[in-house]
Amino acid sequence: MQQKNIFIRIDDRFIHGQVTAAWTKKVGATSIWVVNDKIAGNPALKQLQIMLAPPGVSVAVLKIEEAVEKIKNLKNNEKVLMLFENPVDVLAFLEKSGVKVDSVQLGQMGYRAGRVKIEKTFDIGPEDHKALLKLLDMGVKLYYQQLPDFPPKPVDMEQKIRSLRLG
């Protein structure tokens, strides 16, 4: 099933200062879900990601099997901005869901042991290497854009991911 009312972004940051806020009025999200199973397990972290979000908008922090089953019952009406912390994860949610979209936004991934940089701020590490393989090959469009005053860097983000070479 194509989605067009959710907005995918890779952000291990997820709800954070401006760059959420910013990111929920550039879309027009009625509601944030950070779809992140050990955040969704730990209530702690849930209720800060809860209390972080903007005014005015709803939170859900959801596990990606909760994910998969709220978005079956999501309305017309209402438009999402998804936070997933990684590829991998965001690979899991569409492969089980069976939902299709055009884009995923690539906005942050921060430097670990493994990952190589692929943008500014944007790392990764093998198994996302093959997450966004699969996304490429599913016809996701992958882009670069960390804030929304900005327009997406012009790269060939399908050409410089497939030419990779990651363990």
The other form holds:
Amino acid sequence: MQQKNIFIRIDDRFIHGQVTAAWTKKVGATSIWVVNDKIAGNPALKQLQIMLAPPGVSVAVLKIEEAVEKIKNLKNNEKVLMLFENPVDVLAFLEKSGVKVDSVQLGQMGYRAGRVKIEKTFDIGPEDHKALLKLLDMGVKLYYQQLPDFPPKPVDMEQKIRSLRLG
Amino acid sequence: MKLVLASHGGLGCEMIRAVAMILGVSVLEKAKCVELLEGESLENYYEKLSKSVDGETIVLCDLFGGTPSRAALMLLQEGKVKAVLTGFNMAMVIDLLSNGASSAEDAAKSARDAGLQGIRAFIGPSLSEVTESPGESFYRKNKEQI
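With the form predicted alone in hand, show me what the form predicted in complex with its partner chain looks like.
Entire complex below, previous chain first.
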């Protein structure tokens, strides 16, 4: 099933003040799901995420398995901004739930040892690269865009990701 | 009491220099700054900030919700700093460095009040002032309850 009422963004800061507020507005989201096993399993991190939510939007902090269950009951009049830490988690969610999406937005993944910069605020490691290739093969479009108005147009990442050689 | 200004780029460091123009250079020893660099991860910034604080530190952040505030709130949850204030402005920093409050809680309250009072909006040549805002009515309501 093609799921039109979810918007998937990869941003390892998850709910992040004005960045998330900007995307919530742009997407017209009625709720935000933070999908991450580590945060969902840690009450302190969970509390911080809920505290940082933009006003008027409901927030759920879910493990991947929980998101797979919750998506089954999503109503048509709801619109969810889903935030993931990395493409590996996105792939796991899409595979386990069977949900199909047109595109996944690449927002931010900070630099770490072993990662390679593919866009200004997006660095990936070998596992991330594999997951991104898999997403492309599933027909998912990958766009890089950090903020709604900057850069003004999302960057199609397919060619760059396909030609990248990692580990 | 130790102050650390946590900000995007050099805002915090420059704020300390600006406040030193009013309160004198002794400020440079009382307040430190920790800059978030462009593209820096939360983890990295958290590590950096945690090295500049102790259990008595009050952290002032530039923007609620941004990476500096998130790292500061994590440290607060872990008991590694005393208090966190967000949305710092000059009035707030000056108050913290000069109000002489004995407890971190009093210092934080006083600084927040000073910061809010320092924000005013004037419109047009008649200098008519915008007096009602959600923030202000919230602030007044809370004050009335005390």
